[in-house]
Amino acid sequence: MREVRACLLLFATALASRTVLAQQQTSFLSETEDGRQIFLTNCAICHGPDGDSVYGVDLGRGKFKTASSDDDLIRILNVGVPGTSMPAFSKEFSQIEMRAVVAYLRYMKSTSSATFAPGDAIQGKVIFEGKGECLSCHRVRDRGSRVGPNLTEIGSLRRTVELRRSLLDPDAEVLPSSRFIRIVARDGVTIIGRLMNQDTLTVQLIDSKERLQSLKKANLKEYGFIDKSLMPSYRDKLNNQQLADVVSYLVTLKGIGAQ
């Protein structure tokens, strides 16, 4: 009876651990995610997605001219750089909201890669638009297709990791904004299209033929996300160059009047 008891202790203990990890990823994620909407909306405009834009400045990598700890970053975003851009964001941002800055920084570090080989952006944009076929799904500026995420600001949204990742591994992080939808009618008929927007009485997509549908969910049979990304995976389709380049290509995206 010893041993049962004390075999129930153990699995409780262990079942108590894990669901505490599981509460301490999930509120690191949050935070996380919390923190990259803040750094692109506000400082990705100088620093760059990557962080990396400012000279002598890594934030991707860790790399600071003055902070050496999260406390030194904290007090950086209160009361900025004297002398230089880096204004103050104490009137912007909440303490939680610098710490969540400050936690995404340490992610980006910590998911940085090695230096990826240097790539052509001219060279990437032909393969863009020729052999790899982007533009049957996605958009850049005025050309190609509306059924895939526009592509058009791509460069100042994801880090060149992520973009790589996105190419490799489609299916490793999809964004709200990527994921499609199936929905089932009462007739059984069946769509497939980009989430655009939903409420409470309807769902909106962009179906496969570029059309914009709106549809009351009291008609549906049945509608939900796909897991998966339908776009393909160019492992074996382009070498290491050509990805190079095709990133280097995606990098440049950065609004429709950027060159």
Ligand code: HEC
Contents of the next structure:
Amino acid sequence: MREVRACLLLFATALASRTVLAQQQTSFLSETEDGRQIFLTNCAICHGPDGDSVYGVDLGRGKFKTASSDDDLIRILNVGVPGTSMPAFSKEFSQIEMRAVVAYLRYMKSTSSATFAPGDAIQGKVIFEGKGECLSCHRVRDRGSRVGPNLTEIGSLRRTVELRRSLLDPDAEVLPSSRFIRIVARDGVTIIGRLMNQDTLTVQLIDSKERLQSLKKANLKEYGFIDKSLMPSYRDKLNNQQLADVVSYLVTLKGIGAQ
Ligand code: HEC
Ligand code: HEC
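I've shown you the form predicted alone. Could you give me the structure of the form predicted in complex with ligand HEC?
The next block holds the full complex; its first chain is the one shown before.
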């Protein structure tokens, strides 16, 4: 009996320490990142990923019609702007989520840069499919490769500054969903691929030949993330105008249905 109790106690302690670990991991995901997710899911549909799609409001640069403080923003998020399509979010979000959105708005403002020279999206498409060789790694709708992330919807998901940075400085920020891992199997074979998913027993990746592989962790000698991006920098390959053209083209990529 005492053994059973000791066992239960051990089990409970193990559970408790797992909960603490989970909480620590959650707090790692910063408030801004939570805010970004909420913004992309709930706000970008009207305001755009850059926050400048509603006339007279530029959320990415802190330009509002009436709001001037964080408290004003929270109040507007709670009640919306009556008489316009700006909805009230008091039922959707907790106060913590509201604060996360406001933190993200602040982050956008602090990372926005001067307006870029406008590009020509049609020229950008020509470069994307030709000289840029972007389709050799990326997919847009039913064309291209699965080695890199699918860009069909990238214009709804990323800010212009982020798209530019992806081209100039791919190592600056590699999103968790685009991370590459290097795996060495027990027999010494090395595989590099884009991480799709992992659980306690297996890891799934898309390898450089676009094959989905599922590997048992028990069969692996080592596996870990690669910090460097596999995406080449276009800093010296495209001039300023070409870069602006490609970014303008990426901005038009808003999903399967969109043109
Ligand atoms: C259905 C479309 C729609 C959605 C979704 C939407 N908004 Fe708005 N929002 C608007 C419109 C339209 C206005 C301009 C209202 C006006 O004319 O005063 C606006 C205005 C604003 C303003 C400026 C208010 C002021 O008085 O200065 C802020 C801030 C704002 N929205 C934040 C957000 C955030 C954050 C989200 C997501 C949580 C969001 N909006 C979702 C349509 C939308
Ligand atoms: C050799 C393969 C390769 C080529 C060629 C390539 N990319 Fe990439 N690209 C990647 C990989 C891998 C990632 C994901 C890792 C990262 O974010 O750096 C990526 C990421 C991106 C992202 C960010 C995606 C996101 O989810 O934020 C954009 C935008 C992008 N590429 C656009 C382009 C454009 C435009 C071209 C052509 C001018 C191009 N890429 C050429 C491999 C490539």
